[in-house]
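What follows is one chain in structure tokens, specifically the form predicted alone.
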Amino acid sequence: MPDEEVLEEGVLNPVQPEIQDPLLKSILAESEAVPAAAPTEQEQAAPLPDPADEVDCVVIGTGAGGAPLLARLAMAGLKVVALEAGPRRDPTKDYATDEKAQNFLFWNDERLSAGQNPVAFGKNNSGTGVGGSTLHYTAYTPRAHRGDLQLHTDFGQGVDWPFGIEELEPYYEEIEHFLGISGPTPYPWDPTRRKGYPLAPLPLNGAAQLMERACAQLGIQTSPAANAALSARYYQEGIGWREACTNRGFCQAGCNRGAKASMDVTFLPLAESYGAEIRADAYVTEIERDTTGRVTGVVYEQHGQTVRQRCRHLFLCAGAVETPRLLMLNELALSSGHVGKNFMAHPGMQVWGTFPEDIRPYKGIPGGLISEDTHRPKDADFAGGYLLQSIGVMPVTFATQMVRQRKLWGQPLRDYMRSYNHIAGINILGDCLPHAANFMELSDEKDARGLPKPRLHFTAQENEQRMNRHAEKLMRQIWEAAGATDIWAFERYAHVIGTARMGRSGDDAVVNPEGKAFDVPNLYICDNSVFPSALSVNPALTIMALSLRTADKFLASLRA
């Protein structure tokens, strides 16, 4: 397949098509004639900060990387401000039970994607708003394994993390109990954990029940998965009682009940209860420094105004695209030559089949069942491993990727989609090795703000291709055992990882094991960009664990 460049589906300033339908035209004309409503209290712009005011810490980003450390720093008594590029929304009013209506949750600024396996962005892996990408993550929260952090030691490929799993385990446990993770106790692939999950597992959806039955026939162990969604009512410090999941199935399109542990209903209310300030619609463009190279403040755009906020320390938690983009735009922390390099994306091969049973793939928690028997397959011809999971899917998302893979159109497409309620899928989440061909750069093309758009290059290398072949063969066997017909596979890559990695030396890493930049004394980075390896599990729980660890290391340095 030739190297190619593709554009993101969502764009910041799309061309508006002409409306043809007369009735729709009249409705739109009537709505335009009605005066705009006054901004609600939630939408009112906050007063501009005093330009002379200096806070202890500014945190850029309010997702899994920024929110936990924001709470930790505020609880320590520091004066902290978080800047979020997207708006603050009210889940109970703004999250309709409608797949297309939730597109505002995704980072829809155009990103350029290149390489032989160009990665999709937007709803695939990028979010915006107070809460970041956790507003639309599927809440799948397995822990990393010890071996995930020592790929080079075990396989002679990839890069080891600069610390072991014992550094993360206390934070995993703390987060699981703070968020109210629903999962099995004991956990089959790590039965020696000190504490079990605080809540029982969520009910299995149709795909999970089929996968469980078929894996049992094939001798593959499965278990209900760990999910950051409540199987029972749960008390949340800083917000009060959160209600249980109703199996609405809209985890990727915003939970309007607060049952999913996104940052806007967990760590961020906790942070605000201790005095943290969160400024929404604050798009950071500039990081200021003094003559010694220390960060002195940031400049951001908010409601059409340019605002400056001075700070003593900066925490950059904007994700594996916007974090390196900000560093490049400001020529900051570039001495290692690794900013934007080592881009990784999880192999997420999917296999779909049609069943006589009524599956209803839109119902229930999407990732209900897990198997980690494939963490280190005995017959593997690749480094690392992967997990297996059942998946739920909304109809528009399913139709979109089905058309991309099977090239159905017109009547054949309509005929196939009539069987949507009888379709079930399983997929993998696998390791990815860093490679020189996979990186992020700034393009010459400008966005609506006049800033260079990021361009990300990704080509699946031999290790990822072998993993995909191994997984596809196994998943086809599972679905055949489950009684599926019309089985087909869809190759995809999820999550963006590793573009400002941590390490022990500034020669081959951007930050040290505590998340501190090697060449900027008061800059910390904490998000999936610092991962040295991709891990064979979903990244959200590990990002949160790193966030708390980074905050604790920083606070310890202040005390010292």
The other form holds:
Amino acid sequence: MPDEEVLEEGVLNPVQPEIQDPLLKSILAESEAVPAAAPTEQEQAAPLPDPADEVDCVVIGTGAGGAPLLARLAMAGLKVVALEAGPRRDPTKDYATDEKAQNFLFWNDERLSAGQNPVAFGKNNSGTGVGGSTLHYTAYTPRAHRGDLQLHTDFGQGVDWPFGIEELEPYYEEIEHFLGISGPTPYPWDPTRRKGYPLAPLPLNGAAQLMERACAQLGIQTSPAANAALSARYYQEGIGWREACTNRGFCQAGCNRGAKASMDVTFLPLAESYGAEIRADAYVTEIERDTTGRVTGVVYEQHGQTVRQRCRHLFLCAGAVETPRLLMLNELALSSGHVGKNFMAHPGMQVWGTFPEDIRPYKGIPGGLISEDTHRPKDADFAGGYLLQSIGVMPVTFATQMVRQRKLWGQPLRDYMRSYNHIAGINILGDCLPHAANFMELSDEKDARGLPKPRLHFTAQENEQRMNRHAEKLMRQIWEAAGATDIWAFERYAHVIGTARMGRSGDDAVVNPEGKAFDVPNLYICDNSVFPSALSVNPALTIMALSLRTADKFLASLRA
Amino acid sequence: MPHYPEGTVRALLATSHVTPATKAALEARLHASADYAPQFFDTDTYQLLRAVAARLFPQPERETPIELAPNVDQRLTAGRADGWRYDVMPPDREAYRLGLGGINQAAQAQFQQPFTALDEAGQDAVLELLAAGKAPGENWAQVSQKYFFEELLAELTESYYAHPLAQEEIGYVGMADQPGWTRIGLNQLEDREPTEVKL
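Okay, that one was the form predicted alone. Can I see the form predicted in complex with the partner chain too?
Shown next: the complete complex, the earlier chain at its head.
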């Protein structure tokens, strides 16, 4: 508990004892029964060489998929170990406010991008280090809508999730209050929510004000966005006080204040305070099984050593490229034929313009303003929908994207970039349908470890192209209304989704509705690879919600 | 187009507005030695890369231009990647060898001279062909000139705008983020943010 501060009402210890304690009690009461509930011991062909070395659960990956469940499992009294491929860093000392110096936050092992719309990785949504991709996520945390989970019901395209939004709502509420989400209450596009955001929205920067002004003219409703950066100091169990955001605008790299709710300053310290062990620089190469097909442990490389860790249960939370890659490399859970398939990426088209106003795009959270009026546009000729966000941007990220699109070079390039302080953008985040042409496979080319590099095929199909056209037209209208000149669009795709999807049947899905592999009795998968559909919102909050839900389903199965 | 006074970022680096980690990263670039001995490229190819970089980022106003080629050479020497590669492209080292060789082939085909022997107009003419995907040369059968040009331009652009002098040029002072920004709305500046100057 905090020593000097008095806790404010409504901000107090967001991990609610009334939710946690009965679970903890029941698990602790049955702790004797937990090993017996796992029949592994009797069925092992050979006795374990060192039973003391076996832990209840190994979690691979410490991002939005792995960290929340790691905390939940540790709080339930289980012995849990997390393996993180990247290092553990100290944000206050190691995080320079410099884009290039922050490149260590990205998963920079090479992936091969194929198809008509090759997807960028690295700084585009692939992270490494204790905290995973949340170290450099922009912390946009809109909730999915009811309709996002039932695209097939509503449009006859894509697939439905095997459960409704009711399953996620309690977890959204819990996470929003645990992380200290800043956002509008009531939420304009979902005014009947049971609980509002715990903190007021963050302030609007120049790009957000321009979009707000133009949308008001055009009759488009906007609101300050929900964001997992703190608009006020906030207390969290296991961590203590986290400081408020200072509008340094550097969310797409690391936050050096702990104001952004990356996993390293939220769920991971919570997990460690309950006894979870996090091993950094631990790159998993093998998943071992016994003759019955149960996972018995994993093998990883750490500081030049090969290490084996035995476990009763494995949680694979390595993200939607490394998760299917590990499954393929280990020929695990492949019977559905859907590992690596159904690769979806959010249409993330950006429209940029130059304004007479002084914008200084490096200040404030990048995506200050949101509109979800386009969640189901009335004039849409496509399934699903999208949201709109304003964008402020750092100069290196902006310049490199801009040259890829506009191919400016020489004096025109330097001249255009002189207007950096007068440039602002809007982007969309839209739903994506699965398609047979979009998938991940292992290539013949090897990485430095001698493992095959992943190859990802992505081609925007008719639905994504129609959505892009709709969105580009609307965003150009907004920027014209805002007074922009030299307006240009950048077609891009972000987030890796769907490569080990969840479903009701092992014929067309890799994991069941509880996140458990159909093929393997003690393997759970939890990250954006299990999403049956892409959603029309940024995925991080939903990954975290699934993570807690997966942990609860697993814990309930232990008690059963 | 806006212009900003010189020396803004350099002055801020000496203040507590910049964290020690940030200062270290920027000063390393600011004080990088001008004479760099290539490790990956041979001397001729390295000079070719420098010449190409000098046309993609012409800096006639600077006595000592910001050097962009060393970062490429260092990265290729270390074998570092940025997380992805166009599947149609060969591995980065091979792509650079083929692409730079292709630029020389295009210069020979157009002007019967190597790229580095051409005047600025001739060099720009070759780069225009490359940017348009119309450069002659047998190497382009093995490497896509569209994607080579895009990757080369993006890599040099990252190095250029990561440099404190280039950041001064565009009026970026986001590195001076301590203790934070409070005036973040339209047309709101804090004292440490540079104002535009009339030329």
